[in-house]
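Just one chain follows, in the form predicted alone, and it is written as structure tokens.
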Amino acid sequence: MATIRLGDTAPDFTAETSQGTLNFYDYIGDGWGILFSHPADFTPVCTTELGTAAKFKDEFDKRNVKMMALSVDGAASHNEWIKDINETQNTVVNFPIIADEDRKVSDLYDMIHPNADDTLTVRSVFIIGPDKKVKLILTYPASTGRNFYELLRVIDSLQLTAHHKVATPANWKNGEKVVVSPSIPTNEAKKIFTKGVEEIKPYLRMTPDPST
């Protein structure tokens, strides 16, 4: 079983889903993708997560990010579970859920951690860039629901820093000041970032969000 690390090429796959047979690369196209796994259908925390993901779809769409979920149960089970999710979370699931009964995708993405459970996927999140490289990996225990505001925040940071020579500080939110890349001398930074560069320390320089 391969271990996926940041910067690796995300494995491609074709799988049965709640929306028919889909190829992952074709599905995300030239945009961003987010793949998140669930231990099994009809689990309480995951029911709230998938409902929340559906409610956040417009926000992911704005960022050109396509969502795909995974559970080790079959497509027929997924479709029954989706009915429960729609009812209890007051939403409509609007993205595919992979039916991974043979654990093919789970193994590709190292989603089964034996110390947690020998057969069920852990609750992982992979954010994949247009270059098909893995940009972020998060793994949650079964007892803790994912924070979709944080996933949006991370995507905003990844997309900003992919196009500008900056990094984002702790608790950063879209539109706030960012950190100038340490590789850029201050005199050069002042030419690049015309809104101003605040030098707090030689290695810590802040500038307004260059994308706004």
Ligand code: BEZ
Contents of the next structure:
Amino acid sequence: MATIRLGDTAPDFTAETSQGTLNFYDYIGDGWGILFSHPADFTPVCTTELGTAAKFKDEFDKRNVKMMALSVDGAASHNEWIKDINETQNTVVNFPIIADEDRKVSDLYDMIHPNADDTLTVRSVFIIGPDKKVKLILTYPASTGRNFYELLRVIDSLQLTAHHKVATPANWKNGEKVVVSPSIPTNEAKKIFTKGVEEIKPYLRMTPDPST
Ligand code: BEZ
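For the form predicted in complex with this ligand instead of the form predicted alone, what are the coordinates?
Next comes the full complex, this chain leading.
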């Protein structure tokens, strides 16, 4: 099992899922991917997370992001659980859940943390770019459900900063002012960012969202 770090190539795999056998790279195509793991089927926090993810699918689609979830139970169990998720969360689970009974994908992505639990996956999130590089890794304990607004926010930041020489400040939300990359001198920044550059300190320069 290898430790995955930001910038590494995301390991590819072919796995059984609630929607049949899928290859990860084929599934995400030339867009973005989110791979996220759950401790087990028929557990309460996971039920709310998968229902929430399903409700956010339109927002992920707009950003060309495909979701794939993972739990260490089998596909038949996933499909029974999905019925409960749809019923209790008032949605339709519309993305595949990997049936990782042999822990192949969990091991590949280091999703089992034996000091937390030696059999169940923790709540890991990997965001993968169109270049198949890992752009974000988050690890939550089983007792804390994830914030899907945060995942959308990170996607917005990653997609913006992939195309413009900017970074996004604390608590930034789509459309708000951004930070000019430290590598650009202020006189050059003023030519690139035609909406204006505010120099608060020589190392802290803000500019309106250059993508709009
Ligand atoms: C849950 O998803 O509710 C959960 C799973 C494992 C441990 C604690 C909570």
